[in-house]
Amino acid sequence: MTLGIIAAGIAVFTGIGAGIGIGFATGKASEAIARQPEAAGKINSALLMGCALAEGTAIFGFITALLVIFMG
């Protein structure tokens, strides 16, 4: 059980990664916004997708650990 915690655990890790993605992703657009404001909507939609793969990653993430916690 104890080995199936640490697993857990280093699943949701993914989060961390995922968190530090979209940050860096959202102050890149925000600067090309800046630089072009005529095509902030390509650049919001692209950063959209960006964040929902990110996110998913982590969503993954987690589901991994919850099934390793209440299945292993």
Partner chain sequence: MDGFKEALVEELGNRIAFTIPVLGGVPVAESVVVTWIVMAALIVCALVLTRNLRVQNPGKGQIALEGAVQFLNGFVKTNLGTHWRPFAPYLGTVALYIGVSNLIGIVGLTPPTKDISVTAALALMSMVLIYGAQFRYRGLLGGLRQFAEPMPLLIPINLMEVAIRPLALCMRLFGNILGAFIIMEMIKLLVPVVLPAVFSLYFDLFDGLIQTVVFVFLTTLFTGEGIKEEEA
Contents of the next structure:
Amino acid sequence: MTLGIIAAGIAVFTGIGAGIGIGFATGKASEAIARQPEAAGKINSALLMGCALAEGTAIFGFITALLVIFMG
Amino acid sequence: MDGFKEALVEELGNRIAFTIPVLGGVPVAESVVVTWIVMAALIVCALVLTRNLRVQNPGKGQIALEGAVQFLNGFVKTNLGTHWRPFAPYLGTVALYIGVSNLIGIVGLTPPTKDISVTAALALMSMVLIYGAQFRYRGLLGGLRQFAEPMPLLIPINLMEVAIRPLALCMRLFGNILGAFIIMEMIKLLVPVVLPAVFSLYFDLFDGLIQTVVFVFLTTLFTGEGIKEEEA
Amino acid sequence: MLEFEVSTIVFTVINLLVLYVILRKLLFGRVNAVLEQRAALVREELESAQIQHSQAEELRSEYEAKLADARQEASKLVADAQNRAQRAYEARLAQAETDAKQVHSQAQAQIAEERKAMLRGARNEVAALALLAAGKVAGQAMDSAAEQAMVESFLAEVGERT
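Could the form predicted together with the partner chain be shown next, to go alongside the form predicted on its own?
Once more the chain from above appears, this time first in line as the rest of the complex follows.
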């Protein structure tokens, strides 16, 4: 059980990558909007898409952790 | 702690509402029942909102409705190109359904999107939509050739995407809603007053709407990827 | 928690399809129909306005052409009248001039005639006087034709010389 908890904790580390990725993406998007405010709509949609994809990894890690805790 | 875990597992399980006594009993999950409620609410809303539409001097409600539909049409058109027309109603339906489903937790019902089978069904339909559109508008050969875009080297990856895309869609929606649900349960366990309301605002309202947008947006984008370059 | 329930998936797919069909008919179909009707209406009105505009433009150019025509005609008429008046004036002037000239020349001719007649009378008288004087000098009448002629020629000579 303790091992399972540790495994779940490790699985949740995927959130770090997602956080860094989304942070980078958002920063760059802000820069882009500051440079070209008229393209804000396109930048926003691209950002949303990238964030959704980056967030996917975190979600997979989270689900893995859940599996480990509740099923393992 | 163990009691909490038991309660959480109990909460997370998909309860069976009732069983249809045919073919040895077909179980009807709670999420399906809630889906029916959502459907009924949506249909009633649609009926009420479209009761007397006028071409000239529309009312305030009609203007808002038209604005929403026009926004949807424009969004689908920019992402899908010339063949946008049949897709807009479906994407709008999915958006309404997921949105209402995500928000229905506020009323006290279990969100159907917390059931992985529901999100799996949604993702399955998105997959059918994406690849169905690709083959429908490009023909069998053109649809197959689309897997070799942008270069033949990527064929295995593109084929893997057929499975990964729906899986990611399904898991993303499910994971987000489930995660929000678990966190909300934990907060309720720790601090039963005030705090849950504040966090509910973020996790139920904001997250739910964002996930709706992301799901519909990704489905549209993938569909557009399959059929858009046609006119170029 | 993470098991896929086939019956739920099937139910959800059916639910979604039903919801799609109903909403497409009730919500999107109706709203899109209204939107299209309005777009058609606007297009129609725009077209009719365009047609009216072009008609008005046509009418205007027609009127303008007519107006220009009329103005040209009027100016032509005026010019004509002026021309005619000028011509009449000139003709009258020329007539008057010739009249005056004629009167003048007549008067001159008359004067010349009178002078000539007077001259002739004077010469005759001078000749008669000369003959008379010569007759007196010669003591005889010099009234034969030959003498008359001689005096005449003499007088003519004198007249030419003077």
